[in-house]
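The chain that follows stands alone, in the form predicted on its own, written as structure tokens.
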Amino acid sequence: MIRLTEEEQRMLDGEEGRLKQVAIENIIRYGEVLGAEELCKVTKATVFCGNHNYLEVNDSPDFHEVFTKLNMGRDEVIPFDRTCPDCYIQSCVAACDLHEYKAFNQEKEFFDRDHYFIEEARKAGVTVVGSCSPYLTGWIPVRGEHYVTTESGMTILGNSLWGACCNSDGIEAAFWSAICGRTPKWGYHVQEERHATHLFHVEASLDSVIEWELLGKVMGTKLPGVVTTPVIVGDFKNVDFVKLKSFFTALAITSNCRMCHIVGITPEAPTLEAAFAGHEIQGEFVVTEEDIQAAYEPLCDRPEGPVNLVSLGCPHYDIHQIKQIADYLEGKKVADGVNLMIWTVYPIKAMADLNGYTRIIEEAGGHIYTSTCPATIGDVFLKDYPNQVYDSLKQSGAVRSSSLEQNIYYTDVCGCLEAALSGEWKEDLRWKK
């Protein structure tokens, strides 16, 4: 039996309205099945807003009936109208950008749907950011801050990097968290749960975005398919926020990890001996440049040839980010028949529109866009392209698991404007440690 307070138990017997009764009886439930003993409040929240595809398996034109029956669980319908107003709420990637669907082969009707399924979340409190990278528009939870997010990487990008509390949750308990502002408290939203489990000497220099991307892959090979907790050891120079990024996407995406304890990083691991908390090493570990640059070789496929699609931007690019990519494009241009799309969220994309980025890039043959990215958007653009080329490791993978049967390559940033730039792929462009 899970404690409630005052507060949740009024919100259980309904005197705050059937949409968070629901909402809170749905936690419940859900603790209950972790072992939680009692709530915890939730201050932030990510949630999976849109027309998204799964959502295909109910047609029914109203928005309310499909909100309530796929994400709250019930045949009534139960208008979603009210988000916890203590809770900061933003919406992640959608299936359609915002303003533009002709350009990713989508049908009018499927762009008006996903406007009106948007607009009904903002309308309900949801502040439409349309991103997988909340932390660019300011949704930064400080640590000991509990929050919910559909987003692998946030998850362990908030554990490790800020000290902030969350689980691996789901779209439909975030969107009943940010509706009740509850949180089963269990796993690492306590305290004694976020110590280390695993230990790894990473012996590999780290220099790049892809080498931390790649370190990320290696760790989710090598820990074994329950949840742990990594700490990581080494010399790790001239490491910062991108790197950091990349890597904790990377191995959210490859492992059960949600927390990875960085010594001299993570608020919690100071030292080794911190991160552990007195508990016994379960497993240990040495990674060496041989095993990154074993584990890039089966990410990028080796036929040589045109490339039609050039993809960066997972997660989703910030300002400097952009303004090194219109660096290396001043004055050159994109080969014909190339797509080059370069992904952001709507107030980086103004900023590169004032600082004149966006025109570089786009004179040189680019395209930045917002809100989505080809693997959110799926085959109906994907199908198109039967050479693509990603500067990230999510990306690509996401990708690589279609059922289409596409050659996809990966590499470092600028392996991929050149790419772009020749319109071919070489062996030349495969990274090399």
Contents of the next structure:
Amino acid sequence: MIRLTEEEQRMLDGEEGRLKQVAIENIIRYGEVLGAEELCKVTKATVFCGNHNYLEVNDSPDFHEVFTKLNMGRDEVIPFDRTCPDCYIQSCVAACDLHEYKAFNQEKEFFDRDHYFIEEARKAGVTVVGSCSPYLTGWIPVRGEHYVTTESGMTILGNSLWGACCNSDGIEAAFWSAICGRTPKWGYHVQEERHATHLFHVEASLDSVIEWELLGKVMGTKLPGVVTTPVIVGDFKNVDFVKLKSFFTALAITSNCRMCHIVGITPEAPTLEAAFAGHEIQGEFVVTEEDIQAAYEPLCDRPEGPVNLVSLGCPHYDIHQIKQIADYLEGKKVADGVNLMIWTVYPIKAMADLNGYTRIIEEAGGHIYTSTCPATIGDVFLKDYPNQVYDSLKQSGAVRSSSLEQNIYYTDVCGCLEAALSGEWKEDLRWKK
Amino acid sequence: MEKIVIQGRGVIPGVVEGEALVCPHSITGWGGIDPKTGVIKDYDNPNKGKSIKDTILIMPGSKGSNGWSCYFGAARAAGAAPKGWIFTGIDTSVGVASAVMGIPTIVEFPEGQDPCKLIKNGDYVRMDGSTGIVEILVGEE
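Go ahead and give the structure of the form predicted in complex with the partner chain, now that the form predicted on its own is out.
Below, the chain from earlier opens the complete complex, with every other chain and molecule after it.
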């Protein structure tokens, strides 16, 4: 039984309208399944707007019918016309760019439906951002702040690096929370549940982004399938945000882990003892250089040959990452037949325009796109590219598990750009320590 | 025919019975099933090609993406949902998916009563989402 405040009871009684009533009914049912005793206020949310493929089971022309049936789980039509005014809400990646569709082999009808869905969400109070990396536009929950997100990488990043509080809720519950401003006070929303459970001694030296990503996969493979909170210790040097966002994302998608302490770096692990907070170590592992290299090998296909697609920017790039691409490409030309795509969010694209990075990249033959990514667009785009190169474990893994049979290459940024410039995948572009 | 009774925490009420579909490594939520038919698409799932529709679906918990729940919710909307489902443990993605589906749900079984180990594909199962009681008629395929 969940204890409700007077305000929450009013919502449940329908005094604030049917939409909020159903949202809090769902949150309460969700909390009861978990065994939660109360709810907590949510002040930041990211929600999954647009005409995404899981919505295809309902082809109604009415967004609100589709929304109610799929995201509220109800067989009635409740207009999605408001959100919680105390909650800072942004949209995650969409199924299309807001301006482009031909570049992704998408139909105008699909593009228009995506635009319609997003516009209805905007009218309800969602700021249209279209990014998996909401912090790029200032959406940054602080230590102790309760938030919801549809991004598993954002869940683990906010919990671990910022000490903010979030569970792996999912797409529907993020909408419910954004509407009623509540989530069950359970799991990582409870301070006592945030302690470490498993210990990793990292003996491998981690110098580059790809090594941190591979560490995420190694840990995800070693951890049990249940929810765990690992802590890592090691002689970490030159750690930066790009390395950590890539690490956390890779760990999240290869495990059920949504929080990871790093001794000396993350705020709730000033020491190993503080991370465990008196709790027992449920499992202990060592990560070696050999583990990192072994984790890489199955992620990158072997055949040498022509390259058709090179995609960079998962998670979406920040402006410094785009500058690095522009610096590398200045005065060079991407090979004929190669589509070089760099993914980010609208304001970062505007800054790239302002700084001349877009011009340099376009003169080289590349393009900056926003709001989505190849894996989110899916097979309609990917089917035309038999040989694809990615700088991201998440992106390369997601397209590999699609139904298409293609060569998928995964390497560091320099390797990706060299493949784009030469138009060839060669064995020496594989990542090696 | 042998009858086994186990008990977890009943969280969404309703009494249903049917053939068990056991996924001991769960199902990848984001894209792991075709929501229109309920057919499992996971490339490394031992039940790939079987449908969750009208089964008693048994899993340890969720797996992978934050988007775990939405393909099951889409299956509900398409009329391809299981009759009921049973989870060895509990996690937040299971919580959301259960709230969306609204089908009889039992979670959190005591040690030694793991439904993923005690129940096999094709066993006939009766579950009560109020009491948390699961009756397994072993071997009735």
